[in-house]
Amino acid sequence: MKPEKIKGLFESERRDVRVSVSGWVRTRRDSKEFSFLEINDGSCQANLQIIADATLPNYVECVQKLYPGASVCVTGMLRQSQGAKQSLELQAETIQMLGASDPLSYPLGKQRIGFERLRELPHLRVRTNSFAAVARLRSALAFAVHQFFQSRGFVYVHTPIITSSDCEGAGEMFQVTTLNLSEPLPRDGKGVDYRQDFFGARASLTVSGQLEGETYACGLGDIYTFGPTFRAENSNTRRHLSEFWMIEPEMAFADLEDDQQLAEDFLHEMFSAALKRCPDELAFFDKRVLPGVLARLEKLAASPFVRMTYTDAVEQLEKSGHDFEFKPFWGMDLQSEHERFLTEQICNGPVIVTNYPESIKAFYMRRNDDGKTVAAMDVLLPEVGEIIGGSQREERLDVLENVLCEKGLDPARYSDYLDLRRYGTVPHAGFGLGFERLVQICSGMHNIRDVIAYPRAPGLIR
């Protein structure tokens, strides 16, 4: 029979009943007459204390060989604990060792281990308090993402991972090929002859599901994607991953104002969901990872988002008199220091900056009538900077064709995308949010590599 979850035992009011639980041993303390075991099954932050009497028939050969990391199945009486540190304890009647653990080689002992060392142990680090809490928070937020969009009538669309389109136009894509790289590559006079490759054309891993998402929005109305994306950007920082998950809603018959409102509503809902569903995990993060993260999350969940244009934002930065490392000027891409100054010093809360210079934004963003800016937005948070980037899309065929040529992109590669403008074009808008950034904000984890199970980054594959 499948054992009960430790979380369920703590949440129930049952006492003096016989139950079975399984988990991994965190600690064992021995006395003359009994041993205390702390076990955890991953269902919650708390460990369950097991009292194992020395009279158990396998006490010597089993219980006293239960070292940290060993797995056990325990049956016994659940009762109110007499100790001050826990509310429940289990008086063991039977203890079965499912898997032993070598105390000399097991790397997760009682001593505290740094996150950098734990990144070298991705297969074991989820057994620690920090990474188990991150995993549960991540799961709760992922569920909340689907609930938010489904409750608003959005259709969930699975966009392709392998693509021939570069959504961002930056060229930082991982190539996918079945050509034999140990032999000379076939050539056609212009370079590699991809007609002989698996797909008959150059293919890459997607950097975004937006372009395909737009096609479905222009037939279904409101859609969202939530899946893995890839960037071959050689950024070895605490804020970048080569493989991450993106949330990308797209709305037909919508403009930039609708996009801003959706983004604000979405973030409010995500922060509220984290507070509601993961109180123990957030309390742990607040105590052990980043003191103050809980208060920050509570404030973000209740804060209105200030809205300002890029031009106004630059003016505010210029007249602030602050000694920035990068002097602000109109036309520049705002740096993290500028984004944080806007949110922390000028507005004291989240900010949505709109209408950026067209020269620093992607080809698909709608050109504004001023001829200088596009209908783009970035959502900025205190202590974090940018969390969401979005825009109203360019729905005018002639304008979009001209922009593609200006950016040096081949319109033939975007023929499907252009067809949306040929046949029943509509105003539409959407945004993208890196899911790991959201988990990082809610948990307070310093490095983004610590909020995904198996991080991928330059030189890091396992």
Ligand code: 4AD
Contents of the next structure:
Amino acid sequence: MKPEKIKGLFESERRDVRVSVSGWVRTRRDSKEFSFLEINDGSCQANLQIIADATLPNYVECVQKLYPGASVCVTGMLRQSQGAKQSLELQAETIQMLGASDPLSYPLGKQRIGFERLRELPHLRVRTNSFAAVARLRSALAFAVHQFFQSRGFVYVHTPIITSSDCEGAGEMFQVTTLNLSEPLPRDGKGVDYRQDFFGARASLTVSGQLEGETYACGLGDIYTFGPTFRAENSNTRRHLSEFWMIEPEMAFADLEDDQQLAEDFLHEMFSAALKRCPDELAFFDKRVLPGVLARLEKLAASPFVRMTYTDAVEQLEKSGHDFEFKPFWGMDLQSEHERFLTEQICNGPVIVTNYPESIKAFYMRRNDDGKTVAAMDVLLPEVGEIIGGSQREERLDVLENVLCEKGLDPARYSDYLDLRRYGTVPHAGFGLGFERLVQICSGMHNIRDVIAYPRAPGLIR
Ligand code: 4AD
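Given the form predicted on its own, state the structure of the form predicted together with the named molecule.
What follows is the whole complex; the chain from before opens it.
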């Protein structure tokens, strides 16, 4: 029979009843007449305290061999605890060890271990308070993402992982091939002959589901994707992963204003959902991971987003007289020091920056009438920087064809995308949000590698 969840026991009023629980031992303390075991089953932040009397028939050969990491099944009477720290305890009647754990080699003993060391133990770190809390927060946020879009009538679309198009046009893609790399590669006049590869063409892992998302929006109206994306950029920072999950809504018959509003509503909803669904996890993060993260989240959930154009943003940065490492000027990509200054010093809250120079943005963004900027937007948050990138898309066939050529991209490779502009084109807009960055902000975890189960980054795969 499935044991009960410890979370359910803490939430219920039931006392002096017989229950069975299973979990992993966190600690054991022995006294003369009994042992205290703290066990955790991953369902909540709290451990359940087990009292194991020395009179139990298997006390010596089982209970006294329960070290941190061992798995157990315990049946007993659930009681209100006398101790100040615990509200509940289980007076054990039977204890069964399911799996032993060697105290000499188990890496998660009593002493605290740094996150960096834990990153080398991706298979065990979920048994720590921090990583279990992150995993539960991540799950609650993923659920909230679906609820937000479903309640607004957006259709969930699964876009392909393997693709032949480079959405961002930046060439930062992982190649997918079955060509034998230890043999000389088949060649034609221009280089590797991908006609002989598995798909008969060069294939890669997707950097974004946007292009396919756009095709679905131009038939279904409002859609969203939520899937893995891959970037082969050599960014060894605490905000970049090579494999991350992206949420990408796309709306037909919508412009940049609509896009900004959706982004603001969506983020407010995500911050509120974290506060509402994970109070214990957030209290833990606030105490142990980043003091102040709870107040930060409460503020974010209630702050209206300031909106300003890129041109205004650069002007304000220039006017500030602040001594930036990179002097701001019109035409530059905003650096994280600029993003932080804008959100923390100038606006004191989240900012949506719009209408960036076309030279620093992707080909699909709609050209503005000024001939210099595109209808792009980035959502920036205090302390953490960019969380969302999006735009109104270029829906005019002739303009898009010209831009592709200007940017050195081959229009023939984007023929499906161009067809959307040939047949019943519509104004449309969307954005992408890196899910791990959202989890990072809500949890206060310093490094993005600690908010995904198996982080992938340059030189890091396990
Ligand atoms: O600004 P990006 O590159 O936009 C796109 O990919 C668009 N196609 C999205 C769209 O309009 N549908 O990425 C969007 C977001 C960023 O704001 C950031 O949150 C996240 O994806 N992101 C990363 N997160 C973790 N690691 C990386 N290497 C990331 N690169 C982008």
